[in-house]
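Let's start with one chain on its own, the form predicted on its own, as structure tokens.
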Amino acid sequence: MKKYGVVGWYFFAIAVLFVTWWFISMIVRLPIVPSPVLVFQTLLAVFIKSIAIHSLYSLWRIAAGLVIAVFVGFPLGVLMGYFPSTDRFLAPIVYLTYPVPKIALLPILMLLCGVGEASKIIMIFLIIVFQVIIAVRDGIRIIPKETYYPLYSLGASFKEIFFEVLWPASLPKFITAIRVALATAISVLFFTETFGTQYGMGYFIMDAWLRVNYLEMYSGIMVLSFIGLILFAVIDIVEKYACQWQYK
């Protein structure tokens, strides 16, 4: 396992996860858990003409939230984080509206935005960047004021003083910000592509569980699921390399 590194633990772990359902579809033997060697001959076969579109417009919403809460999050973290001042005045505003339950926002979305791709972005908009606002301040306010001094006292801008201090502390927390919220903004996605849509990972799971379809009921989760994975991976190699000092 050594030999083939992170890409064979990823393999092992699919490989128990499999066998593991295959001995429960043994052991129960009804339709509602099918055996995975079914679920796979089904999703091979639908994939190409249904859930490879239906994935896209997942994917699609996830990478558009995921983008507009990095652009706006990312920068008023890095200014709570440097300027007490905005701090004050922005930590009011986070606090107060960062426990409201983002789902229960669905409604109002919908009614402003309409049931269509903006209120759905939106969604996980809210849902990522309030993680990145607080974690990127966070790793900011933690950096000891010493670490200033010698770039204060050579005259660096405050651009200059970004990207030395700022862009790396900040980075770690950033990444892992972007993860936790990852997998909460896949779940909530799943609900809310059950509402007005006629395509997504979540659409196409609840409507094979209406018509019964079991097969492809658990075609769509296992996509849903690989979908997770891709993006959880995609993280972590870019953690590798962004912050390389972390794994020497």
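We call the rigid core the largest set of C-alpha positions that still match within 1.5 Å between the two forms. None of these values were measured; they are calculated from a predicted model. Residue numbers count along the first chain shown, from 1. What changes on going to the form predicted together with the partner chain:
- In the core-superposed comparison between the two forms, the C-alpha atom of residue 226 has shifted by less than 2 angstroms.
- The two forms, fitted on the rigid core, differ between the two forms by less than 2 Å at the CA of residue 22.
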Second form
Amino acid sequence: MKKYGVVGWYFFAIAVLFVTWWFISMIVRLPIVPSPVLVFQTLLAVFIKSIAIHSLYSLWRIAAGLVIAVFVGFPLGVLMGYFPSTDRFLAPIVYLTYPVPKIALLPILMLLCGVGEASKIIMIFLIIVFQVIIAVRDGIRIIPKETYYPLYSLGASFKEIFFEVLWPASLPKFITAIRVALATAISVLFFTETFGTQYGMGYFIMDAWLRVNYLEMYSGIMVLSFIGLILFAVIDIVEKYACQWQYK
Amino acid sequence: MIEALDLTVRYRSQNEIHVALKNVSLTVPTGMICAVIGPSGCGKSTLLKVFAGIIHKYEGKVSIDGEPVTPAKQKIGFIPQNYGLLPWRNVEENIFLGLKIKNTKRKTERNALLAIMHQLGIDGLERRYPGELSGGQQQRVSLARTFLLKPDVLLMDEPFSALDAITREEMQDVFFALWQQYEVTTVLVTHYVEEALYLGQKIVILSANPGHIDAIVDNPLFGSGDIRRKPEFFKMGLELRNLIKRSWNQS
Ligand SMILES: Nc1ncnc2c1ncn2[C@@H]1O[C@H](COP(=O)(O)OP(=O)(O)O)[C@@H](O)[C@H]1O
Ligand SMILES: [Mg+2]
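Same protein, different condition: the form predicted on its own was shown, now please give the form predicted together with the partner chain.
In what comes next, the whole complex appears, and the chain from above leads the way.
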């Protein structure tokens, strides 16, 4: 019962949201606020034909940016957290560049890397990587030094210390950082996809808007939201599984 | 055999140098339990960390079985003050940690694991995480990890002090039974006179500022069965207490 309880509340929340939307559409009665029923009909009709390819492009850009950010950010965070000397050297660089609003760099990125895939993926990378570096570093810094003692006295190598302590200890903060960064990354992705591409949910939504096809526009928004929802759900499941010990 | 010769350890913190141990010389022969007793801050943990290969910066000579302390080569069983369990590993993984790092984990070890868990009265807890265990159970897991490794030396830092009085005596018995089976050279740090008397063949009295050895007492009561409620035990305890009081007041 308890297991289905959570899912049940989600369905309830979805129902409330759609009923509210439906009421507003009935009251306003404008094409810019269509009824959710019509939007669903449109979504079913055009998803395979025209939305699916755009959602795949968006997903691919998020995945590529995320993967690169993790591969760059995680090791840097570990080095900075575990070796104070690395931190002294790298922390100023990270702190000076972290507050720069990454989206403001988009024009420069587009000039340097073109308006194609590279600039979009780098944009997502930039947004996620700083959060990962800082979260992993802090996650490792707060490990009490006693935690390492049994490993030191067993003569463990750095690799063993990494897998026995650094990785599991920083995992919860690392996952939280990705969750936070992904929300920003999706908004920024939308923005970058309105430039220099014929593909992606951002393009699809803005294109539908220009064509004054509000039903398709809403379908696009629903799909983009759904992508976000799925990503969050996956992160939650990974966290529940990988960080079980935290909930005991 | 564990040996320290003129061991001096300094800590440097914010331009200030603190001498934690000064000219400590100590020999623990193979197969002996040596209890180290001293007031808090006198350098007991520091001494163990040097033996465990955690502190490398010291003056003097320290050796295990005639070799310099090298955790990668020797099998050092170290039980820190907070039991040293990894919170993200379950009981089974925590117990196997020593064997895993030493690359000696084999299929047959699972029987050894179950046997030692049974002996320590923690059967059935394999899948639990340390956060789901009582202090006494964590202590048992820590002992299981260490004894399963069959260490060359065993170092324990106030292993039973966080436990309530009843559990503490029970754990002392559990430990002693295990120790008799393995007879591993042991240094046991404590601040309880009774614990030192019950478990120490040799009792080392440390004093603070800077940490140094005041006296080394051979314990005639060691190993003579359940002595904790006998008059000799109380008498010896009183003597030891007086000795400790005198030396701690002097410094
Ligand atoms: N990492 C450290 N940096 C500076 N001083 C330390 C450090 N660790 C311990 N000390 C100091 O060294 C002394 C001995 O510490 P410790 O060995 O932990 O004592 P005990 O275990 O006997 O209580 C204490 O005065 C303590 O403040
Ligand atoms: Mg101590």
